[in-house]
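Only one chain is shown below, in structure tokens, and it's the form predicted alone.
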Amino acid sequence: MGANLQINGITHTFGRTAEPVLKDLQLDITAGQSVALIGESGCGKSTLLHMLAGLLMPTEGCVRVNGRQITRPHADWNMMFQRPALYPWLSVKQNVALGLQFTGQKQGLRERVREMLQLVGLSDRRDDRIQDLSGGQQQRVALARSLAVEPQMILLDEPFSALDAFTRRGLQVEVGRIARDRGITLVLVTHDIDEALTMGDRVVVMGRNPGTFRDVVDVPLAYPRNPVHPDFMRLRSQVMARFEASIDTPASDKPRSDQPVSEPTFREESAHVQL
């Protein structure tokens, strides 16, 4: 069974004197759904994904799972990283097992890790060396270890963003289809409009300086998502267009007409998958 989430009126800043990085957060997320947080670099995604893995105290506010606020880390909520973050020494296998060990679910590992391993296709690779698997398949590691535990939630970090985009696109899909399979609530940080597309319930745009909750929108799509479907192409541009109406530039910061305009922080073309 997911985790009920409560993101209740956080602001946070880093030492006495420094101005919010985060201001006034205020969600609510039931179990079982999905969520995606965009936003433009510095917004303070990061940040929140690791106060909800309870990393990181917010300076004001908390959040709660299942009534109870968050002080410390659990097993029973899982973070995924840009990097996979396995052990080269050990197998594939071994690697899957360590949750578990850290735990103590000491009685029927080797069967839940087989369990696992077949869950995430990588059955046939449980003896290798994570050195001799691809960035995807050292990715479904790093998931079968977050899943062996039988988490409330998953945090992802961007985890796909180093991938190709066939790979990428392969695992925005079976992740999201494990987690509503098996009810686990999943909160995305990502820059890739079409990812949280394809994954989330709903998507959080947010805006910096400081980070706030600028806009929440909706995902009435079936699984799974075309990001070539009218309704899906229709969906990207009302967020992006949320994601732009989110971004404060201040007069001064603006190029003048003679001037080349410089790439921006997050750019239109990047919330396509390439296929």
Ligand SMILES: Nc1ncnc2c1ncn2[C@@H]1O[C@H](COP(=O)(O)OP(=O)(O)O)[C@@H](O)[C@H]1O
Given for the second form:
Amino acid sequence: MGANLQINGITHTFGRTAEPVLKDLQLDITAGQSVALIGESGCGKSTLLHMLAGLLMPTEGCVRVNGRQITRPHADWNMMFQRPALYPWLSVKQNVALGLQFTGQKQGLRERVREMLQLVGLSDRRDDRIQDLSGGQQQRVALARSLAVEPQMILLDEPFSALDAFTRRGLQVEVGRIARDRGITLVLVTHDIDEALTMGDRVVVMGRNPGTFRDVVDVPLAYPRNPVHPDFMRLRSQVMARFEASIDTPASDKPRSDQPVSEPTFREESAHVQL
Ligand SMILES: Nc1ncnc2c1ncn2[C@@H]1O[C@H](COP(=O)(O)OP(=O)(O)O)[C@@H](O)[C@H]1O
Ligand SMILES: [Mg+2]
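The block above covers the form predicted alone; next, return the form predicted together with this ligand.
All chains and molecules follow, beginning with the one already shown.
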């Protein structure tokens, strides 16, 4: 089952004299929920995700998983990056087995690997080498490896941004479905508003200099989501407006997040926004 995650008053500064890159972040994510973090490049998304993974300690505040403060990485949560971190000299099935081997789960390993490859649709590529696979297939291998250890939480750092639009959309839908089926908590970092709305129960809009949580937008739409449905398009406009309001203006000049934001009319070019 998924993990309850608490981002508890996080402020972070790299080095002693620098300005904070993240400031006063506060958010509770319940088990099995999926949250998309969206924000301009450099606003601190990856830094925050590293903290959620236990790879970096904040200078103030903490991350709690199921009530316990995170101080180091753990096999129960998994991170996936833009480029899948696979071993090219190993086969597909060997790569999928790695997570299980690292965590000492030898029993039933072959069966589990088979099951995971089936889940991500790569059963027929099990003996192939990694470099013979497409980018999307490689991300599926990374996903299968992450899922094999039955994680409580998956942290995704722009995992689909190097893929073509069709592959990207397929994986967004599939990863979301698998996480919901298994009750896995999902935190997704993206700069793509459609990706955030396709996968997130909530979308958190971040501001920068310093990185803050500007807005939290609920996405009360059924899955799988249809990007041309009027409700989806309405939310896209809403998130877009909040996002534009957050760009490159100091935090102190911003409207408070509880103030209403006017909705712009839908524009075709915002249909798939790469920021
Ligand atoms: N190890 C580090 N040392 C110093 N500054 C860093 C380090 N990592 C990231 N930063 C700075 O923190 C800010 C946020 O970076 P990052 O989290 O990578 O942003 P994002 O993922 O939103 O693009 C940037 O200004 C970046 O230069
Ligand atoms: Mg980043």
